[in-house]
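So this first bit is one chain, no partners, the form predicted on its own, shown in structure tokens.
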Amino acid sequence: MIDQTKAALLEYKAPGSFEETRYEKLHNVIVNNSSDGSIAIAHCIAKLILAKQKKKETCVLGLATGSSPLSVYRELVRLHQEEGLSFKNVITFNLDEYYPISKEDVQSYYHFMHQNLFNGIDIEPENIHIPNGEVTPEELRASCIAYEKKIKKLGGIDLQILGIGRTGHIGFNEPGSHLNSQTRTITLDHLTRFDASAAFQGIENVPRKAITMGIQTILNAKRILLMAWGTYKAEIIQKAIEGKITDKIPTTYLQYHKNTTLILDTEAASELTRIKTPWLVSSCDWNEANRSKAIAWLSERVNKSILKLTDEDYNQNGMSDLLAQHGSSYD
């Protein structure tokens, strides 16, 4: 039923296992496009559900919303409707919800999840958990604590699915979120609200607050898969994978987790050192395109015109093999 090749694609390997990934602190898999990545993630989820079914165990999933996981959910619905994958043993916890917002609001994550996943599968309604955006301010803290306790009572999340925002947020853990944070309310960053403004027909209609699982809640998951598609995620992905751990980019906290994989399409991976400047990490295929790109990069890096570049410039910037092929910087 389940394509084992697709599921195996996302099996964890420790970062830094190969020379070309030495700049990287998070394991990642690069796929041709978001469709391939989404199908691989869906099959990874299905493989876990089936494994749990064989043991007669529940499968606890942490789920994300937004545009990134839409194709994942479509494939899960297809697996249920066309291949008989059952979700009877699945319990879900969503990462976040806007606050305040009603369940009937088409922009609520409650509506999103039912529209795009739950209505198309056989999950038991009582096994669906989404932060309640309708509670009163007086009830809000108790509601967050109860959400956290439900997750812990079930032994934690088996597999957490994540997207990433342009601020580097996971869930709605915006820059400044603490490593030990748990489920709570948070004020949304302006950039996050701006990115959601089209769906809400204007930024003035986007809620200023949200309820989110905390960083620690996410890191307690046994397995984490984060997906990112498109060039507009490339810069933050590079910082998350290659940068130091900082609360300014909450995704970097995933470097503390020992079983995390990022699934990237070629565009989202385009700023990674091994993709953008491959000559810095391993031997390079010095075709005309790479040669032109590398020499222009070197000229900018050392602030010299191309004709003034020296042998030393090439040798000190990972391009000694190009120099060896041609004999001198002049050549």
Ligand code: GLP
Second form
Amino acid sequence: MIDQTKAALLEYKAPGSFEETRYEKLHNVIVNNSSDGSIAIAHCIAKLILAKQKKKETCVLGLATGSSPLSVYRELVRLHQEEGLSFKNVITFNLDEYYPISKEDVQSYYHFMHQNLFNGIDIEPENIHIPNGEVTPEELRASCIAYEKKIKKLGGIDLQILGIGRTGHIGFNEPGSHLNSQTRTITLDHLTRFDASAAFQGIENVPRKAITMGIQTILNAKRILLMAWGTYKAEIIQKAIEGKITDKIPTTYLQYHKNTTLILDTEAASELTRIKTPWLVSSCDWNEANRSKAIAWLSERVNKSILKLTDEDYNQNGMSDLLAQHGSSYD
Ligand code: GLP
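And the form predicted in complex with this ligand, for comparison with the form predicted on its own?
Next comes the full complex, this chain leading.
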């Protein structure tokens, strides 16, 4: 039932152990498309649920919303309905929820999760936890503290699923979020509200606030899988993987976590150094396509026309082996 090869694809490998990932501080796996990646993630989750069932243990999952995990949830529902995977031993904690928002609201994450996952599986309703967008402002703080406590009481999150927002947020931990942050309220950035505006039929309808697990809450998870699909995530993914740890891009905090894997489709991975300019990382296959790409890149980088590029330019920019193959820049 569980495809072990697919699940094994996401096995954690410590960053810094391989030549080709020189610039990368987060382990990542590049898949052909989001569908392949989602199925691998779903099978990883299923494998953990089954392993925990065998030991008669509960499996605590941290879940995300947004468009990214939709196919993961579809595959989990299929595994339940067609292949009998049971979720009776599963306890879930969702990352975040808009505030204020009613559970009945179709834009609420409460609704999203029931629609896309919970209604299709046999999870016990009392095992589902989603930050409560319906509490009064007076109750809010206590409700966040209780959420955090409940996660700890149940032994912490075994596997946390994450998407990434274009501000670099995880959950709704917007730029500026503290490393030690816990479940709390947060004011959403304009870009986040803009990205949500289609779902709410206009930015003016997107709540200004949300409740989110904190960075620390997320980093306490035993295993983290973050997925990113599409070109519009490429820039922030490059910064998250190759950049320094900074509160300006909260995803970079994952560099502190020693069991995190990012699953990227080829588009989301397209700005990584090893994909965009592989000659800067290690020896490169100098086929026609790479040659043209590299020379055009070099000419733009040093701001010279191709005919004016010198041996020095090639040597200083990771292209000395191309030069060695052809004699000199003139050739
Ligand atoms: C929202 C959620 C995040 C999610 C992000 C990306 O901001 N709170 O948890 O990762 O959206 O959404 P999408 O997967 O649709 O790109």
